[in-house]
Amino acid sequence: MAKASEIEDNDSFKMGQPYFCNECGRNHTKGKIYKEHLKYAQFESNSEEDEQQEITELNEFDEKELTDAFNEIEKEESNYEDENEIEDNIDSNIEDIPNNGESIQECINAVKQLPGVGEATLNKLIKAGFSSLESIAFTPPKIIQQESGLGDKTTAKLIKSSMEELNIGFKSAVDVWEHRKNIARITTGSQELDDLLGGGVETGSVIEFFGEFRTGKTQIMHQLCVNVQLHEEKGGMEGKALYIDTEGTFRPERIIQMSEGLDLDHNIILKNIVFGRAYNSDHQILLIKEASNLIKEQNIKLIVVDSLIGHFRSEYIGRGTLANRQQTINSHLHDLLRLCDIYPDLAIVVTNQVQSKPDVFYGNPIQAAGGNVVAHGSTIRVFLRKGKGEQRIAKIVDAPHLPEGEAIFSITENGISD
């Protein structure tokens, strides 16, 4: 727009033409000015009468329009304040478990300090889920290369530097014992079952529950998702749970029942459970890989995979695919075990299906699916079977530090109990 001062001498200021305001330093046009700014206008008028007439017309025109505009602005500001007030009320009512955003940034900064790590390399590592020194040090070089796209030499240098920073090497058995004495455990809700497990579901381990249908595998998984949120003195870890459902058996209604059985607010309990539905084996593997980015961000203390082998059994059919299936499951289990190494305060619990062994004529023909690969990959294995009525029987099949034994627990409306 041209300034009114640039209008030719024979042209007088007309309504609708722009003029320059010295007060606000802008050009004004009809309908878009504040009438009190009119005295600062720069325009050339042929006569005082014309100027006075234009001012009168401008005032008459703008008074109603300005009033409507101001009312509209006040209305929008009021709505904005109401929205902010609602958001503030929502935030003040949230009492869920806090996230560890600060520790995430600390981990990223530690990776950034490694020699040879620039912005491009750092972005590739973070995008691939390697946002901490532990995740780089404990992951095989081939996996880092595949996920991040870095070269051989760069990857080897990163792993070596990370191990040096973490001082990974030999240590005394006394140090291991001191760590073992202080590991956290999550109560199952049954004292007998806790005693069988050495005090509850321990962190830093992959614990497998296997058994026939209706033996309580999924019920235990639901109960652990509630109990992990309890205070430490009540058998919890004050953390969130990540539930990966492969069979479509996760039920929020059951979580609500178990929460009410412990006099907890089920809204907060449900909010602190991160749910992921795996629709095939590849998706299941991908969810576990993505979990590494959520653990610190969401303060995850428990990962549940229910069930571990369901998709693999349905997708790898026939003896010709057996070797490929077992290798994929083995890689998947090592992803879970690696998470335990990277995050020592994390507990991982999986359920497994069973199959009948046809060559057993005497004794129990039921065995866990997945063969030796799953047996070697699990730290602790618990076999579940039906009892009388609501009773279920749990038996330790394999554990590096626990003797074989059995425990009887019940599945009630309020959850797992003795």
Ligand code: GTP
The other form holds:
Amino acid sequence: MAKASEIEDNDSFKMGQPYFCNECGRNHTKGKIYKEHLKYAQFESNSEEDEQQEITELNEFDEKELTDAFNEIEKEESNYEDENEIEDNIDSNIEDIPNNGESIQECINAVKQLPGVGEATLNKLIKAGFSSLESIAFTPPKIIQQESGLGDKTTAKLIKSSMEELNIGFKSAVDVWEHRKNIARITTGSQELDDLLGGGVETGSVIEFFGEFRTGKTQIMHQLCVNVQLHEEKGGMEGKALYIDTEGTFRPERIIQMSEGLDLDHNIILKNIVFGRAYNSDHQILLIKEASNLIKEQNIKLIVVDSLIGHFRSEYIGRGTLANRQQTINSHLHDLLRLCDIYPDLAIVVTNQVQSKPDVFYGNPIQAAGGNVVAHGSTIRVFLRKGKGEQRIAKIVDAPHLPEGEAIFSITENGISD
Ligand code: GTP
Ligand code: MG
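Okay, that is the form predicted on its own; can I get the form predicted together with this ligand now?
Below: every chain and molecule of the assembly, starting with the one above.
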């Protein structure tokens, strides 16, 4: 194959005749100016002779075509500069979040120090996910027994001594206020929605977003997984996210778009999201139980369950299974709530489906699924509905400290915004 310069020099090729260019690997027509060749001419030709030759060659072409081509190169170069700027921003905005190896060992050592804990008991506890004093102190004895296989007397003793070590008991409301004043929050990406939530998604609570399909539940979950990784002053917690997907709707593509919207390196953002696909309700329960060990180890600051009761609704069918279903959901929700007690700087967000109540004539016939069990279990409940185009409306339905109110936010290509 001929080189572009050979073709351009060769008189047997007529002006306008097409040929394949080996220099930039594209099809050209003789006599046209190509960006790659011009760049080549501009940056790599340094001898005076070459330059003179190029000027003579370039003079043969139409002036307007030349100006256009140079303008295009300039535009492209300024794009490169922008890209470099973005690279600089990426470096300063987001970092790899390190694992927390040392503090896990510290937790395990504390459990080891409890009276009566030998090698065998310690192994059983760690295997069942009770590797910190908090996890032992906050879990009901029956659950510790079931999961670790330890006897009831040993379990009772372990719980008592963990509570003593942690100084769990009555405390002054001033201490509670001190704790709540310093509570961390994750921005949703929309100032209005953050304000509605009292400053963003707070730690130490289970926050439920419910609404019909396409109301943005999954989009908010994706956005929070990105935002939790931001520095504190930008509305994040510099922590990783754990995403439990029960519906198969987690999309890394959306995470990439959202990261780009915030000028963040999407490779780092994706690396900092621990993903678990729950294939059925038992698997979902198991993933949350396993999460306990991961939270410390991986520095997880946000847990997402999308959606909370989808599997339960499809697996427990008919009135006869209702009591059993509600009991299992209740215990699953309490596993989540317990994680908030054990890890006070952890935020938990769940999505919930809705059901239509045909017998409601006045008011909203759309209600969150899961009945009273979910209503009592989640700390803050937010109802989402569609607005015009990209707009969505969020409404606080239940919160221990927030007034009822509404906020309008948008779902854009770059994620959640005002
Ligand atoms: P279900 O899981 O089906 O109950 O719905 P959901 O509430 O989880 O819906 P989801 O959060 O997945 O929202 C889907 C909607 O987000 C789509 O219908 C779009 O309106 C919007 N959306 C998703 N991706 C984009 C995007 O790239 N650009 C814009 N503008 N909107 C998007
Ligand atoms: Mg969804």
